[in-house]
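Shown next as structure tokens: one chain only, the form predicted on its own.
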Amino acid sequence: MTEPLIRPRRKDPLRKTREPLLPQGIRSRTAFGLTAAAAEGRFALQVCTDCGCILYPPRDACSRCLSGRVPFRDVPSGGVVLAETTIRTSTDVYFRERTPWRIGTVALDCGPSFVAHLHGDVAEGARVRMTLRLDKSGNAVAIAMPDTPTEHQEDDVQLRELTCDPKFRRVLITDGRNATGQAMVRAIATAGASIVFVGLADPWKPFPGEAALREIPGVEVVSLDITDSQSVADTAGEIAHRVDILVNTTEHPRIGGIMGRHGLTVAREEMDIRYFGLLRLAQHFGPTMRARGADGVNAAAAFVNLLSVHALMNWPLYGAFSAAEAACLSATQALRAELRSGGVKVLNMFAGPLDTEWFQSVPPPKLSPAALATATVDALRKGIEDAYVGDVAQDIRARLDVQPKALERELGA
């Protein structure tokens, strides 16, 4: 049975921070299909469209009929552990610092066998549920989980190395004034975070929900205005070395397309708050988080950005806003590459219209801020990179795979 995680002691300031190291990260182009599935929390393998054979490891042609049509598809994840062993020494520098490490051979019910990481509650001969997770290098690895959830399952040492669970971590919520930020604070605090820093521009100004926000255990309000580079720099200088997870909850959705607006004032505000605000956070918090990617239990783990799903396909009713979101998406892809050397994940939470005042004229379905916050915590616990929350986001994601041009026309209508 997994031992419950103990709240870490305050770090000795004279103790050297462990340098972030990455596991071996070389993959073939075909094997990135596993990474794409792991990034969304799915278990997918290659399935031959001609003979139906399920393939592993990834290859360019079917091993049974030699067909080249072997796309990745979601498959059943159940299996049995055939054998297990514990590695106590390794020539790989990353694993040498993390031994002992359990691995084993798992036979899937659907056919293939895996050499996979083993959760601590899994024993030889046991039924397991195979999952794909992203390791510190950003590549997919397989870990066998208990077939039924066990107590303190999320506290397993090997699993925590592959996830970004907020438990006992210190989290920064960049904007606590809006409904999304307040819901995120409650969800993160409930998930067991040690400290929740809540950013407020002009914290002396009252706002709805302020009293309830300040009463949440573990909440620490900080002055943070992401439109002001000096404010971001000052706050980072005070708390960046303590932030393990950063959640960017700032938002500025405004209705309107491109031609209908008079002037560029609103567009500049959208870009300053969303795109340039993201850059300011990345520049001042990113380097410190990257350097702390292996800092024990309290290692920096994730940079989370809440995005509109219309960053993937413009919604002309909110055309300029969608364009700003697309710029943010492109920036997070660059940020993901830069933070990877420290083992810090960048998580994009894609959502449709939220049930807030800025989307009050939009018909249902709409997503509640609480549902988005809950999904964010779940995504952190799974250690994924891209999550699509709500009916609208999932529908747009599915239709982009089928016919992007048809989706463009439908949104434009």
Contents of the next structure:
Amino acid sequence: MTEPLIRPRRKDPLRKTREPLLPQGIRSRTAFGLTAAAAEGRFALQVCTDCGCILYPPRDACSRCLSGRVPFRDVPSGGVVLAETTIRTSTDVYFRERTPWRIGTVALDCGPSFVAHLHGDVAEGARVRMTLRLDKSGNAVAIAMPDTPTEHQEDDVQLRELTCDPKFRRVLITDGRNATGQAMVRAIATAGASIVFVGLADPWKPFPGEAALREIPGVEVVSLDITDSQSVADTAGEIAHRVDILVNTTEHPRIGGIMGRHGLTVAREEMDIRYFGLLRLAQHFGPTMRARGADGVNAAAAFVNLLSVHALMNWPLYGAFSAAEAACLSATQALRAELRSGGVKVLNMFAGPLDTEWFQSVPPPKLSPAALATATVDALRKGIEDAYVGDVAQDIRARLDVQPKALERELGA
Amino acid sequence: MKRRGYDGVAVCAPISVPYRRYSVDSAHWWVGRALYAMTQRTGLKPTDLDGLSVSSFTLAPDTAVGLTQHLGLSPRWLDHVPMGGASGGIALRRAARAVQCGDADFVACVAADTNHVDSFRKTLSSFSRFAQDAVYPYGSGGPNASFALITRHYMNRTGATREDFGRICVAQRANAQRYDGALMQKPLTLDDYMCARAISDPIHLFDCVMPCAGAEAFLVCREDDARSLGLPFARVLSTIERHNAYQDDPIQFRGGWAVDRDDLWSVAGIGPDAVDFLQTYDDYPVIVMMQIEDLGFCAKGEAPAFVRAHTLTTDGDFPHNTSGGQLSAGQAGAGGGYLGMVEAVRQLTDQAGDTTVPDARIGLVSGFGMINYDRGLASSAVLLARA
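We have the form predicted on its own; now please give the form predicted together with its partner chain.
Below, the chain from earlier opens the complete complex, with every other chain and molecule after it.
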């Protein structure tokens, strides 16, 4: 049975902050197929198109029929632990300070044997469910999970290295004024965060839901205007060393395309709030988070972006907005590379239109802010990197896979 | 087609360059020391060595080709055998055919590796593509962890106990005390073995080899040439090699020897009871047990009983790894794949000194190598006889 986590005590300021180390992150190009699956929380292995053989480790020809057609496909994740060991001595500095560390050989029901991390509640001989997760280096590894969930299983030390669980972490929600921000505060507080910092520009200005927000246990309101570099710098100076997860809930969806608008005022606002806002947060909170990637139970873990799925393909009805979202998406890819050395993940939550006033004229399905918040907590618990939330986002994800040109035409129809 | 024997082939000039735990020198230096010793021993000049077979993990960025210029050799037959613990037998069987057919007259077979303070970790992290993708990110326990899983499974299947493995390690340490070249000569009792610290359960300290620097070499030529040089030699009775056997076994329980052992014995025209000593590849004792079984000394799964019923020291009824094996001599990288071969040639040419097995006429040398992902892929075995 997993020992439940204990809420970390206040940090001794004289103690050295443990420097983040990473497990080896070098992979063959083919092995990134596993990373792609792990980034979305799927369990995929190579499946030979010609003979159906399922392959692992990743390779460039089928080891049964030599076919070169061996794409990654989702496969059944069940298996049995044939043998386990507890590593007590490791040549790698990352694992050296994390031993003892358990691994095992899992015979997968679908064929291959998989040497994997073992969850603490998994014993030799047990049936397991294999799960691909991203380790601190940002690459896929498999952890064998109990076949049926066990109590406090999310608190397992080896699993928690692979996730960004909000439990006992301190989370900054950058904007508590909108519906998404408020839903996020609720979901994160419910998930066991020890502090939820809630950013408000001009905190003295009242807004709907304010009283309820301030009553949520653990909430600490901070003054934060992400369009104001000084405001971001000041707040970061006060709390950045205590922010383990940052969720940027600041949004600015505005209807309108590229030609139809007069002038650049709205487009500038969109870029200032969304793109430059992201840059300000990255510049003022990022370096401190990166330095705290291995700082105990509440180490810095994730920088979360809520993006429109139309960052992936422009939706001309919201054409300028889509373009600003695409700029944000591109920046998050750079941020991901920059935060990786600290073992801090960048999570992108791709959503379709939200059920808010700014998408009033858009027909359903629309995503409720609460559903987006719940999905964000789920993504943090799984440590996944790219989540497609709701029917519209998943639909666009699927259509992009099949035929991007068709999607471009259809969104513009 | 019926396989040809190895008539007329001589294996001679067994060379062991004394091991060191760490070396500031390069693999090239160690190869150089071994070949220098070979020229001293045989009276051959470097240019007389018209064949060269090299095994090394730490020669990068060079290969055997670069080594010829480095060392001033000009062979007309050149081989690079990157097969780890199976290298000795595989180098020998290739060289034997070369001299038998006249493609070369004197093939120097050498395995050497250096061991810098950090080279073990570097070798592990980039050992193979599968290791990089699918092993090293999982705790970076190296071969200790891989063999821990194999050992655990073997124990579950056969009922082998740690004491059984300990018998192998303790006997080898006793042998090492008679061999000056062994790095570990301190007496080892079964108690010491059992009480050692855990490395990767069920692997404990004395199940593990100590990586070191060193070189091993031997010369393959025709019998008449060996005679004219005045070199005592051993004959080759039979050889086998196999890679990636039993790939559908979910975890390694047997090796390639089991596929080819009938061939091994039938080419030699003898059976296991004709063997006077056995040199196995002993990076972990579980692999010794698999070799004892898969080469036909006992039935599958019965090696634990076999090692309980026999004495494995040089003066015992089943002399095994007579120079202490890698477990006591040290693992000089690819040199580990030559250790048993070089020792066997010494045994069969009356050069074994204190480790001599009395009246030894036939020896079996077995190799095993390359944990590419979850198991060793390469296996080899060579039957040698006194000339």
